[in-house]
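In structure tokens, one chain follows: the form predicted on its own.
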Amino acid sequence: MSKFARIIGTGSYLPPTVVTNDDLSKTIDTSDEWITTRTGIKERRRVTDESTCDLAEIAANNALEMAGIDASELDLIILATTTPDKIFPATATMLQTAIGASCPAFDLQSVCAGFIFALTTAEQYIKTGAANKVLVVGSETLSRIVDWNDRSTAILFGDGAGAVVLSGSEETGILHSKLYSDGKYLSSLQVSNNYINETGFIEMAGNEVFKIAVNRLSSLAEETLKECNMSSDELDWMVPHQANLRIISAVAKRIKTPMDKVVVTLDKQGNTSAASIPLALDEAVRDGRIQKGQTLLFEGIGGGFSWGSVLVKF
């Protein structure tokens, strides 16, 4: 059995076509100031025909590449998405086609947190030898399940990919992780389902999802540095949940941690749910912000809620 689960390789993806808040000022009664002030998002992006397996595909290659393994290597697949192409089977096994893996896959559907869950997940099956390589992906395509007349929903998601292998390892990977779910809140965030052939669209009561998600992702960061015996000093990059500026800022300051060592990627992609933080992680690594062995706090908040971090030595 590995002592560690290493991240050995990131990738992602995001549909060509990009919607700004320029463009939704022409349907919807809102702005590019007013978008911008309340969220820190200027422009997202949107699939045409794209599936959600299609973008997990792309980044799933890409991590493939940068880990220097092919496909056949894999053990495991775990696609986290709030959007699967279909109710069944599992987007995950599509993926495994596409990719040309023979392994196990299987989604995992916990919102926003998702990718969180699927690291978590992962770790689990390397430290106890049920696989050693293993391939995790956020894939959403949010636009198909989003109201675009609702000025509050309609301004803050997007659709992409990102994804991670990890590899067991003796050389330090992930350190810690910590998962939490409270589902008295559900009806704060959801998206409902009639079993007659519709799905509804996003629902959110914005200003109390914003006052737990700060609370509960606060909390979350200084439990974890506690319990990993850190101080936010030596935290090199903190890869949050791309949700609102707000509460990225919000949460930074709680633990100390100066804006310029946090992944902002939400003003070109918007809140992408479970791709954001392998969306943010990917474009940190490939731009050269994240070095090899330095330390990563990822956290994000979703529905229900849950909410998770995973403090990772990269």
Given for the second form:
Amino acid sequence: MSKFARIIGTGSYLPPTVVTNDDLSKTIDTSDEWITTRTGIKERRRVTDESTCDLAEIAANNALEMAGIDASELDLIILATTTPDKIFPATATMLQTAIGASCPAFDLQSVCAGFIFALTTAEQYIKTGAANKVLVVGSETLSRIVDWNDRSTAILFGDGAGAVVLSGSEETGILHSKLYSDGKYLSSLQVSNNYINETGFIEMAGNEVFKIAVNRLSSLAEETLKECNMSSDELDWMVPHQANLRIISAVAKRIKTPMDKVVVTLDKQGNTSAASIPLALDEAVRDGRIQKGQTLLFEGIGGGFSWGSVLVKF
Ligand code: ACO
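For the form predicted in complex with acetyl coenzyme *A (ACO) instead of the form predicted on its own, what are the coordinates?
Whole complex next, starting from this chain.
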């Protein structure tokens, strides 16, 4: 049995169509200045005819290429998504076929915390010896569930996918993880359709979500560092869920981490829910900011609420 689950490859993909703040201000009562000041977002990507599986396939193949393994070597695929292509089958099974794998594959739904929940699940498979090579993907086509006439949500979300390949290892990898859920906040953030015969859109009490996100993520970051007997000085990078720059800055400030140690990609991508952490990770790995041996803190919160953290020696 392996002691650790190590990340051995990362990948990502953004659909080519860019929607800028100025584009949005042509159809809804908003402005680049308002969106930038309140959120830090300048533009986001939107699918035209690509599916969640299409985005996931490219991100997954990029991660497999970096890992230097073939899809046939995978023991498990976990796809975190809020926007599966169909009610069934799981989009993960379509991804399995698209990349040429033959292992078990399932979807995991934990909205913006989906990647954290999927990574933690994958780690358990590896540590128990049930799997050795696991593909974890976050992929979203949130544009399908955004009401493009609702200025309080249309400005926030984007489409994209990110992926990691994990391998069992005696070298350090994932060091710690922590998950939480509290289902009493249903009305603060949800798609309120009944899933079977209605389509629905994201409904959100933005202010309330903002405060809860800052509180929960700040406490969780402190708790994670304490349980690992670490100070924030020992963190090389925070790679947070990319929801709002003000949420990210408030958490970084609370754990005394300077913003130059935080990976921020939301200006170009908006909030891509389960995809945002692996998208940010892949960008910083490929541009050389994140190096092997560095200590990374992933954190995310989403509808439910569900939230969690993963501390990794990369
Ligand atoms: N453009 C211009 N004005 C707007 C817009 C817009 N797009 N949206 C709202 N306004 C107006 C409001 O109507 C309000 O006007 P009023 O004062 O005349 O009533 C004013 O701006 C202020 O609105 P607030 O909702 O109080 O603005 P706030 O500063 O809270 O910013 C925001 C809103 C950006 C949504 C913020 O609350 C937020 O980011 N919350 C977190 C939401 C989030 O991240 N959700 C993602 C899912 S969960 C997660 O990933 C963590």
